[in-house]
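This document starts with one chain, in the form predicted alone, laid out as structure tokens.
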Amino acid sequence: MGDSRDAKRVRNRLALPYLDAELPLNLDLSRRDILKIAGYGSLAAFIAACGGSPTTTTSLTAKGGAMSLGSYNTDPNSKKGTQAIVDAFTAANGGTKVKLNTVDHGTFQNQISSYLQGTPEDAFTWFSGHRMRFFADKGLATPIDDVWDAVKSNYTEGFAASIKGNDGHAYAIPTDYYPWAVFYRKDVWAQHSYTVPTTWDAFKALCAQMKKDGLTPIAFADKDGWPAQGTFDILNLRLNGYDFHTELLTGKQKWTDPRVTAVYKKWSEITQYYSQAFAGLTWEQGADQLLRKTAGMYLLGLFVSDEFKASGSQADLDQLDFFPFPDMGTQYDAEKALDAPIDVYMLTKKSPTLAANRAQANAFLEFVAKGSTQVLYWQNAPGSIPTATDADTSQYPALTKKAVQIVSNAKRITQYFDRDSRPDYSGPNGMQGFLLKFLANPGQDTTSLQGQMQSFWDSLAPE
């Protein structure tokens, strides 16, 4: 939000207008994606496995076929943006019916293995990386060979490797990515004559200094229990490189392994420097801290900018811009290791219509790996980058640009704490809850903590 992004989209306000700009968009279609196809999706039943109501319904008037798509994308932006695309490819493929049911982010993520496993719809929005392969793994998505295989020319090597489950197969198409990184306003920092810290205790420095100045240093945000898992995230990548990071979230290393503690004990470092009352605070709240020039800085992803289109202006957005998370004195600071989320459409297994419309969702999947249509999802969610390579990038302002590049510089790169770690650890009864435990008293020794953490993902049943 990752995930997570993942996460990211739980809004309830209206979003402000949006930007006017339209790109043009390439809407041509090959042969395969003018299809005409019997049968409905099955949106009761995504609001039956959620335990929730749609935010948002589709159902458009169609000379052809139909499919159904279930998403998490409640974010203002992100959900116009999502609408924008089943917009232009039903207008793309002559009226063709597209019933997209929206749910709350955090309940579709809470309740995504129950939704899997009972009648869900045709399609669904996911992360890449091991929550991808876990589904896949179960049996719970539907492998899509024969459309990455015509669209596979449109991306590079790396983001065709994510998309891939342990058994070769491709299971999804990826649409969107977003890094994590220091987010702070330009004019507040200029105001001060702050710089930008390269160092850990150059970023202390600089949060003890914005204490004096009357700044919340930190922008801190916890209420849906995903935000905390970045900065556990990039503590780790930074004291103990790429390897022991991805090994610890598989279950190779241990919990109570000593280097675990020094990520807490660094992170206890910082910690008075955050937000008051943080374990009630949306990220969105926490965006909004920095966007009322209330806080110095905020470690999140690019999504911080859609918080800032969404709830500010134009001006506003201008005075965004963000730094790499500084060096921690270690060799691993060499990896500029980050993490960068994708965002993928997939394909469920269970859906009681996919055999009847699997041509329409096989066209759709397609039309979501154009360039174009991943601009278009851009121009409402900015904080989004297209993975196409034929992407239109010439609109990106320096903000977008800035991201591409930082991206580009890490030699290693993590899809983000849950969806490179089990579903069933990461979530609330999981790592979130942990984390939310030492957070309350981040003077603690971790030791038992640590062994709490260890003795629940030893009570997980195997993978």
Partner chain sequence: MANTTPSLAPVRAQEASEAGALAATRRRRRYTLLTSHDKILIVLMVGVPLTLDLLLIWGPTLASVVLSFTNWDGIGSVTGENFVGFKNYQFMLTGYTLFWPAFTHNLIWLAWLTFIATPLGMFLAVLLDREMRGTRIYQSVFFLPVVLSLVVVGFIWELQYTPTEGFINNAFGLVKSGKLIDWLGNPRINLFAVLVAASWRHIGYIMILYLAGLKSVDPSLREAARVDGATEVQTFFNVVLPVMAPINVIIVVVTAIEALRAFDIAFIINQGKNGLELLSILITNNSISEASLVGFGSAIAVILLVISLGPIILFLSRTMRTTA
The other form holds:
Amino acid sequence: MGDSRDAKRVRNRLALPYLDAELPLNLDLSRRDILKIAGYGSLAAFIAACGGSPTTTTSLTAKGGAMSLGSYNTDPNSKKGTQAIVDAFTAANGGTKVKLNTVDHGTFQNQISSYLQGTPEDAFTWFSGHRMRFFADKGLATPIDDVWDAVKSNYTEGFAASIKGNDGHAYAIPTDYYPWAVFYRKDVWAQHSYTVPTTWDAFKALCAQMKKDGLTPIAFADKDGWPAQGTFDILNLRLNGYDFHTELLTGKQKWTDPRVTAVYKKWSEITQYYSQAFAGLTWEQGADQLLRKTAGMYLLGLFVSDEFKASGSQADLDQLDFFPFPDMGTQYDAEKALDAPIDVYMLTKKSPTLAANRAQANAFLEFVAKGSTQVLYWQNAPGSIPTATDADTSQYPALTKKAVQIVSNAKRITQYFDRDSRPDYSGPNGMQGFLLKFLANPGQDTTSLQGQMQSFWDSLAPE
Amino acid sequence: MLLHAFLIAMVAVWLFPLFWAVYSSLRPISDTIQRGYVSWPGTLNFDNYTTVWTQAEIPYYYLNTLVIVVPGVILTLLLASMVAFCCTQFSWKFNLIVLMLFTAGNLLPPQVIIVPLYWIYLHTPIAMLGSIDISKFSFALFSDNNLLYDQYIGIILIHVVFQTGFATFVLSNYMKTITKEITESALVDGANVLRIWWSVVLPLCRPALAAMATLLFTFMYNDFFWALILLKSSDKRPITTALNNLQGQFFVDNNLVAAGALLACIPPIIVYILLQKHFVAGLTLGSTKG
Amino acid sequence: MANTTPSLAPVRAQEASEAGALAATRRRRRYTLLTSHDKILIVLMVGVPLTLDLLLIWGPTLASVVLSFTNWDGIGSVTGENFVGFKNYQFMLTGYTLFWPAFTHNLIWLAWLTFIATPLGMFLAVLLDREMRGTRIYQSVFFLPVVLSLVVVGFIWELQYTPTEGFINNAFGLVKSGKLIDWLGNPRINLFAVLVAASWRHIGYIMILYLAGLKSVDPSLREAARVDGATEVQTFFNVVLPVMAPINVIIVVVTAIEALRAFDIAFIINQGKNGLELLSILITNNSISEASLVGFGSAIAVILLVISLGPIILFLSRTMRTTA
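Next up, the form predicted in complex with the partner chain. The previous block was the form predicted alone.
Now the complete complex, all chains and molecules, led by this one.
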């Protein structure tokens, strides 16, 4: 599988929204380079805003008619956002009727394989990374090079690379992304005069202080199994670096490696500060602990703001802030790596109506590639940052601006454990279960657990 | 006295989870958060119900359940009573093995057959002959994608086939109590078997059919698995499966989830209260009249 | 056969044995009554449902067995190259870390229902099987959860168990004191938390079945026992229970099948991981998942099938005797 390496070279540039297109694809940028390029940001943005909007050709897209869309956006904010996009598309595209099928996140993901093989909708919401390439390889997604050619001027090369299949074709339109970081409430921190920790020791000291102050230092909620993977990702990135992390997740390194042992060892130093009964809490309940000021920090994606918006007030949302995960004192701190998954729209292959509706589906993909569309979605779901270069960033509140900034500062970007590794390995029967086992007794000698992780990997059928 | 004290205590334990769900569903989440989860209420109202009723489109999903369960129950009773009639009123070589196949099939865990079943559903062509539309609701005749997959009739079919096993077993036990002389004399009078089944035997089975209908209604109403796997479109899901969408939709508002769950179980509770006699008879027919 | 072994309904068994004596002559007579038209109708009336049953239940069952020897991923068609022999089974039994936990959980489920929930249901039935005030109301209450779907049962009990918002931890002050019990997340206790919820439903079911059995016991037997000076407990164990042997078999089978079919509650609570692994869920999580390991999932399905055949055969052999 050569894809992860290619992806790595380009992923590190995802964060450079206004990157000059002439840069060679495999250039490994130093931190200084990035700072230099960042300086061009405003000018490039100006140029993009003037001439960046995609051109439409008559044969590629069509107005009116009908199409269908499968969506996993059931959370109240994202559901509203998706509906808003669909309505705006219908209005803008000569009344194209969009049949929207919304299935809850968990079911949608579990059944994606049978869904795509059955009679799926024309377009569907999905994730970039390995999870996109997996279904492209199986022939269950339609390449969209024609649409991509029409809209690619609106994207940086980092995004361009994130939607390429192993065969080099474009398979998706990236529409939003969100960084993972440590979130907190400014008012709670001001009350206790906490300061942002930049080192591991400072982080632990802060946890100890919070505990003394009667707070749950770190909100943690792993009933769904996947949230714990975010902590594994960041610790492994900080301790062992981006290369090791991606190789580990794609089977080129062993789970029995002492470097993995080190991750668990470090992790066990902070588990005492976690929410009680975390294995029975959903991520929303974890977010509630932060929202209701019982917890001091929460390592999660920017989508935590969606829960603040849904269950709290605008005042609560204004208090939300975050900092990048602290340095661990290794050479890899300089990578400033983090998870910043990209969400995409794709076309299915087996939709019975796709052949007839392809032009409408194309028009829809072009529509969601517009900055204005993505901003519309973001207004409903503030945890999803638009990906298009022509997105109007002037309305961004400080939180979103900072999120863009932290991704820009990162030299290495990963998609998240369950998007970078194979689905059978990251799922409930695989790493979700293993990490819960580790967390049930973090002080344990992890040798046998790591052995199980490796033998589970070895047992999986070759892809 | 001791006995009653014990039983009353048990009743309290039994009803408590339901009571708690009802209590939670009547409290606005703000009240719960402000006063604590276990606390005296500041306000009690039906707001959660109205919210769920409209936002989660509960009536629409009731309708989905209805169009699956009603044909499902009727067809199951027809097919099962035919098989039971033929197997009990006439002696032929294979009637025992047929009864066994039906009964055993109903006892299999559904997960054992789901993957090949899914494949069959994806590869069975079904005619598209239009649909019956009532505003947003559309019942396809008999498919809207040329397949059995993702269709109301697909779910009806698997319910019918799966439950025919159970119903055949129960009805054949019941029909054994009908003397064969009746069938025989009808045959002598020149009636054909279809006629005898419909006008002679079925009327005699009325109590058993009523009991089975109540029971099958509940079984099909409460199904979660078939609809979860064999339907793709969320707008075709019956209420029990649609409930799965509810948790994500309302974040951590457990009071709303409670209201939704209770709305979903009102129809079977009504059926139970109204038809309790039949309900219990149905269950016990299967086990005691062997 | 009917008169040599205990049958489920003693009264009818007698009829059956009388009928058996006449069977030969009757059979001949009856066939002469049927016209060929009738015979075709019978073939159709049995044939149509039977074909559907074979196609949609037994065909897939056999197909699952075949698929268990393949590494098919559910995409495209199965070819000769997909056949991998016993590899799935070998891995399941030796390499797959979740198989034995799931197997054990199903066993615990079975043991719990058999030794706790079922006896409790029987106990309630015995208590309520008498002329007393309110017995109907008591029965209705205990039976009420049986009509609820397991999904709803799962939701209702989550309101009790959820660590920070649930009733139990709040009512006992565990939230305030910070000593939360993780009813659903702690792999040592969550299975039992779920079993309590499942029993809530199971007990009422068993109670009703057993009550019906008790009603069919000839009252004169009890009367005779009482005349002989037996206590109520002695009467139950020495007189009633032996007569109830057939219904006891049914209850054993119902309990076993329920334990093997356990799926919905665990799936609703956390998709069956972290202590709630069950065979039925492993099948689903492997076969119908993003990775779609159909071959391997089918191997687990075959194991579940083989185990299920035990109670199924027991049931058939008991219930079909009187039919023969």
